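Consider the single chain below, provided in structure tokens and representing the form predicted on its own.
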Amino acid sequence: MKYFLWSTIFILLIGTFIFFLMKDMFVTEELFYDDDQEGLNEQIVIRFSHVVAENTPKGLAAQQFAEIMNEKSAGRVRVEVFPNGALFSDSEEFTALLSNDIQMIAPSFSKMTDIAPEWELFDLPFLFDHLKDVEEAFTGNIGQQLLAMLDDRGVKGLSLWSNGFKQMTSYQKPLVEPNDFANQRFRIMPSRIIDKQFTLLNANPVIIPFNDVYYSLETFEVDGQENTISNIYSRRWYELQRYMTISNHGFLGYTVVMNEDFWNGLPDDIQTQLNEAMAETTKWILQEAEQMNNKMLIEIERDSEMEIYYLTNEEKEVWKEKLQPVYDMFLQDANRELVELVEKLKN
């Protein structure tokens, strides 16, 4: 009996020893890691969603920003860019941003007016005459004042990006005089300023999401639209329209914004790097957008049957006179600060 008892105790001791020995081996196996993987758990991922093609000014700027930020942060920040509305449409992306499903978007200025009506400023027709005026507005005090108006609205305003001057297209007839717009249906972005513009031209404005414009032109839901050369070319709208007027009547830009809570949770050094990367990208895209629009205009002239007309200065003055009530409407509701902004831009 004693022999059996001691044998049992011995076997239990041996089993316990083997158990703890094997346990230590498994723990050692689990804790082993490759030095190359060190720090990956600390990587910050920023999902940047937009609705235009990769080969447009905004598409290229988003990718440029991602590359600059990766370099500045030595890989600590990874910006994942999702173009062409792959994640959300332009009518969905703002809600997705506020819920932090994505962290960055770059909506058109018109989309910002629901948050801060002051952004209607950039929808005014013939606001800019030259690219240098745009650069001064985007990177100077005007841009900073408008971005500051987004504080405490759920988003952090980072920068203003350029796409270029807008042009008019139509399937029905050439658009040379204001009367040529009469009774035509035009796709517009959601903006009371743009709506008023087409109403003054006796046209019928129709709000249609960006990704649905091709179908709307193809099925004749609308007769025409206004946009930059790069969007007209990359979306192949020129194949569906017979006439284009180089009017430079409006300017299309984007407000680059980030989820405010996400921004506030970033380390100070990362915020500094983001601002630096954004400033570099903003300067780059101002020049790149102009070159791209010029290049794509040449390609449309060469490869399509679209009839292209260039407005003369005298014809532009007729358009400006016709559209003056848009300014009157805007200034009537504007505060003194906004009135001063308009005066700065027009003088």
The other form holds:
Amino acid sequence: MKYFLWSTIFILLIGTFIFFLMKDMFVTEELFYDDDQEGLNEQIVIRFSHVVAENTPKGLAAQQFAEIMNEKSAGRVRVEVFPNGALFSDSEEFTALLSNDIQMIAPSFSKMTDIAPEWELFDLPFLFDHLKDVEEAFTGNIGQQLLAMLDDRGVKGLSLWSNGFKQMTSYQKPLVEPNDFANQRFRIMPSRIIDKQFTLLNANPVIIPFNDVYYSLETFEVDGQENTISNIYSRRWYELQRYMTISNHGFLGYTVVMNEDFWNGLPDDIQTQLNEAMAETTKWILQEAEQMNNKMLIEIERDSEMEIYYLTNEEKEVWKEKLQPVYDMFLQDANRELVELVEKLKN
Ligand code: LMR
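Since we've got the form predicted on its own here, give me the form predicted together with (2S)-2-hydroxybutanedioic acid too.
First the chain shown before, then all remaining chains and molecules of the complex.
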């Protein structure tokens, strides 16, 4: 009996010893292999934050840029896109970029004007009549000059993306003549030019972050706002507003920027790939944004009670005249050359 007990203990000890010797072999066979983890140590992660919905021109372009970059770099660069202000609101994203919490953003031009007031150019009312001029301004000399002005301001300017022409919406009454704006409160982006535009219309502009606009329209903190169809549609503001005027009075575009130190620290070949991926995406968004806005307008017309009014050319002329002092304000600050460049490409 004693002999049997000792033999059992001996066999168990030997068994345990052999198990520990061989366990690595068994475990290796069962490990789940995830090829996403391959080369993780060298992978460059770019966190790209923006405030709009995924199904908008900017939302889709950001996603597309991430995919092109992943392909071009064979997985060496991973661009993580955070839409809908999930990480940072539009009033926070610039600080987050400068402190490298995120590496890329694409704020609207208005939101660039704090660090580069020259970008106010694109907030001027009725600056563009045709998309082909917008395209030329964004991809040509004017865009290059404006991007260069960002050097040494903590951000690397990569490109200009377009969304589309802005339209006016309101709850109280249709907006046809300048007088219709009087005493109403309008949500605006932070921009001296847009503020002046609504002040000239005897309205009260109120700066509100993009993600709070729905609530401010719902609670009547403001009566109306101006934006592109894709933002009005994707944020369902059209369900809260009774009237929309297709005025094409302004253009909403974006400056795609990266944290400057982060950019400078990237290897040359990655910088080249980023520039190429950005050029492809810019081309895509310039072509697609208009179609997206057009499709969404059809959906609003079909699915909502909103009254939509198309401003005539004569009515536009009246708005233009009323808003002319905005130009005088902008030109006072020696920005004449930029406006002249736009005028030149329109001819
Ligand atoms: C807005 O604040 O209305 C826009 O800048 C939002 C956007 O990024 O399109």
